[in-house]
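What follows is one chain in structure tokens, specifically the form predicted on its own.
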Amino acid sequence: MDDLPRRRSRPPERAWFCSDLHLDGGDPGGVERACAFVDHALAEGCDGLFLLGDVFKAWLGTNSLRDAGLAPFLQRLAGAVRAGVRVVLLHGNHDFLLGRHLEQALGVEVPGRSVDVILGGRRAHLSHGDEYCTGDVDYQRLHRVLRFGPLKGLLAGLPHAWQVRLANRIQGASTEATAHKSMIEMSIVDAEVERRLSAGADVAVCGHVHSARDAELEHGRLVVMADFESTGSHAVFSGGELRLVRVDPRWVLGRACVVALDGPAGSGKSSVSRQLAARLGFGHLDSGALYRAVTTAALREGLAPDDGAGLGELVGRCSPSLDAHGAVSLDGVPVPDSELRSEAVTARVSRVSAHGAVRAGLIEVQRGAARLGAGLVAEGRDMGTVVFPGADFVFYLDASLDVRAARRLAQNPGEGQDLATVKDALAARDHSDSGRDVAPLRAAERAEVVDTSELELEHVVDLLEQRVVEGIRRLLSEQRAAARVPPGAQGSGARQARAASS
């Protein structure tokens, strides 16, 4: 391709990164998800696509790509190159035999174990990441041998049947060995990353360990993507910023994911839900802000908080709405947070939100927030019971009244209230919310109850993030089990199709 040197030297303005797709022609769902990811990246104006190893289960090198089931993805990559996108495939531990054939057939780059790119003026070192896992001595020894040039040439020249037999033995031995190793032994050693960063890179981007991480080290930044195969994790560089997306259910489950978070005032819902949404890359819904917006509109119009009919009609008239970041507007005009959180609104919002007409008028506004991105963390008092009864994950946060009162007082130290007054107000709010006829505050039957009384905020967010990521992996596993291709369904003729040169 005539413009290949120029494309390689041009710093990308909008680049997408992922790792550990583990594509296999016998898993059409996985290939379809990978194709959708590439399509989305192109639709977003991507000019650089960097696949950081273990893209394929390709122990046989090029022969592994002759499976017709992989053809759609290979064609996507060739199409991206034709569209002017720089496409780079790095070697992982499953596909380290891939090389020149792919470059010639598809126009992609296969530079080997690593490549450096400039992202917004900063040097990023891209690699699969296994070279940082020096604590796994047996793994490092095996792959030094397998990547030895003369041996790679020998493997490539073996008869196909011998290649298959050898690949199966290596993969089986690797799987068995991994099962007996600790996560610490197989994890990234930060000192190895620091060594790379101190040699001239500003940021190291990799995968391999199947666990997402974004950390500032002494000499620069480390961005680790979880495996795309089961989490949809990836990274995006746009607007001069590199952003890690820890999990993206759209590429795994084929739809957005909803996390419902309920609980009484002071249980930590707001802080936890915001941080959890930021970590996961999901949208955030503070349902209480919508009720506060309606209460704000009622105050502006002089409506009493007990006028259920008038308030129900007001909801339709003032058109409350949410944007992708959870900001609330009335008639398209953003409502200042100072007004939403004012004492006058706080004193009335519980009574306003108790009316069935108000809640019914806001339910579709809330559900619409789940269609704005990869997922939604929705917090309130009836998210798991009424608004999102089919939510993928439902949590109920609670804490003792004393702890909740102390938190509320710490959040609003300038209000001049003492602990006893705040405690009485919360108790009254609890009684009102749990005793109302419409959508009372309670834990959904399938909710996981988390008592936050003795837990730090970071601990709670860590716990919920772990539950969501593990849950998405479990849902994917169930999907695959239901749609598994029967053994032998991929005929030998299909496996001989020369998909890589399509």
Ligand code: DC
Contents of the next structure:
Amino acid sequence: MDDLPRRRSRPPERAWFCSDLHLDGGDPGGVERACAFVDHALAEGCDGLFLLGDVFKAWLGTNSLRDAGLAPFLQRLAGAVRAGVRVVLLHGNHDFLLGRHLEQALGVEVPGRSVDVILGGRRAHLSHGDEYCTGDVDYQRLHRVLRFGPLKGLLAGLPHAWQVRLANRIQGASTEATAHKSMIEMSIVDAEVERRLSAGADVAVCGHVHSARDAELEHGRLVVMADFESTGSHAVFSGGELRLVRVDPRWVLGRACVVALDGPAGSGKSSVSRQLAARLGFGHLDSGALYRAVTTAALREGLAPDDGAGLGELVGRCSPSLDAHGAVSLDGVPVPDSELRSEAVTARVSRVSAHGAVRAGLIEVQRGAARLGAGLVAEGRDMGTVVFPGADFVFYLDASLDVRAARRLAQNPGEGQDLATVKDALAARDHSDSGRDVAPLRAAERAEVVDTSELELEHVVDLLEQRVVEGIRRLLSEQRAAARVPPGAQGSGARQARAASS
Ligand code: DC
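Since the one above is the form predicted on its own, can you give the form predicted in complex with the ligand too?
Once more the chain from above appears, this time first in line as the rest of the complex follows.
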């Protein structure tokens, strides 16, 4: 039931999607973060920007067009249109009064509740997502009434003060009702998505439920973005692929996040940290690989693992580095994995890494990795204690020696070792890593310790991902509370001053 005619346009090649920004003219921080996101998308060469509903906390027709607090964001959208970007805003449950006035003022498209676009030859059905939540009967009833054409016209024509009062009443009632509803009532009903997909779409993209999900259903793919407002979640179509970004702290906290993950060999930290980084869209730092690189260089030069002075000098000379994909180089030349993970290196690396000069020589290379992208998952022995003591999230993975040895054996079946030998080697490495004087292996005081002995890998990744996403929401609310101005200090005067300066 789209209520405005659609335009024909070229399929986008690099499109950005997000939803549930809940922009409010009285919250300049939120508006600024949304502007930064649009700027970033444009800088990345975006040719389609699709905002899938609840872009605004409330949209009160042409009155909202004049909201000075929203002006920077509206100007950004108009600028994007002028730069040749197709900008589409869909109705959400908060901003269903978006309409032609916005199209005329900014040049954007407001096709109504949904729109289909072709992404790499596949049809994507874009919508806010509330239509899939059919378990929430009260919500569906209320929004059928509110979307009734003549009533919408009436609402749009009301004096501004009445509109604000009504919007607040509806939002208050909705927040109150939401608090008493079950997760089932408020979640997406897959059968509804299947119905939509089987009616002629390859992928359904939406938001609304504030929790990210990327699933292959029977009739196609479902991509659900979490709310941009508190997670920075979005989706990007580029290079023929549609990628869901579950959380991006840059658009929420204004900076990247570091997740520190320590633990002994075989605790699962390498597999967990790699998968966690991939799910979050963060970079991955395998700090052990840097110590292995220095050990490789020492072996090549015939330096003994106990020659602290020689090794300290070697670190400065061999320039160990990591690229964005985690490949390790010495003097700019990639080190083959077979050499890095060879038995000879594994047998010496713990002793090499015990020297203070070696550790000091690698600290800046490791910290440099945190300066790229949305965030970093850093794994090692001293991530939470020494390299990133201020990390936003600190985990320590552990598992019993038996379980760790069995995992190692399963990982390297071709090496012909028996369980007892692997166990002895791990115990010796544990002893050396945790017994050394400099940066010994131990859980940071504030680390969350996770014993993975009885857990599937997938389960550990789920748990850590949930902690990070929830943690970013918590950091955001702390940041907001700290920035909150005492009542009365930011009255209508400040608002008028903003209006006058725009
Ligand atoms: O994670 P790994 O097995 O690749 O690590 C190899 C060795 O490097 C390990 O025995 C201890 C050392 N290491 C360290 O001392 N500090 C780190 N942050 C990472 C690894």
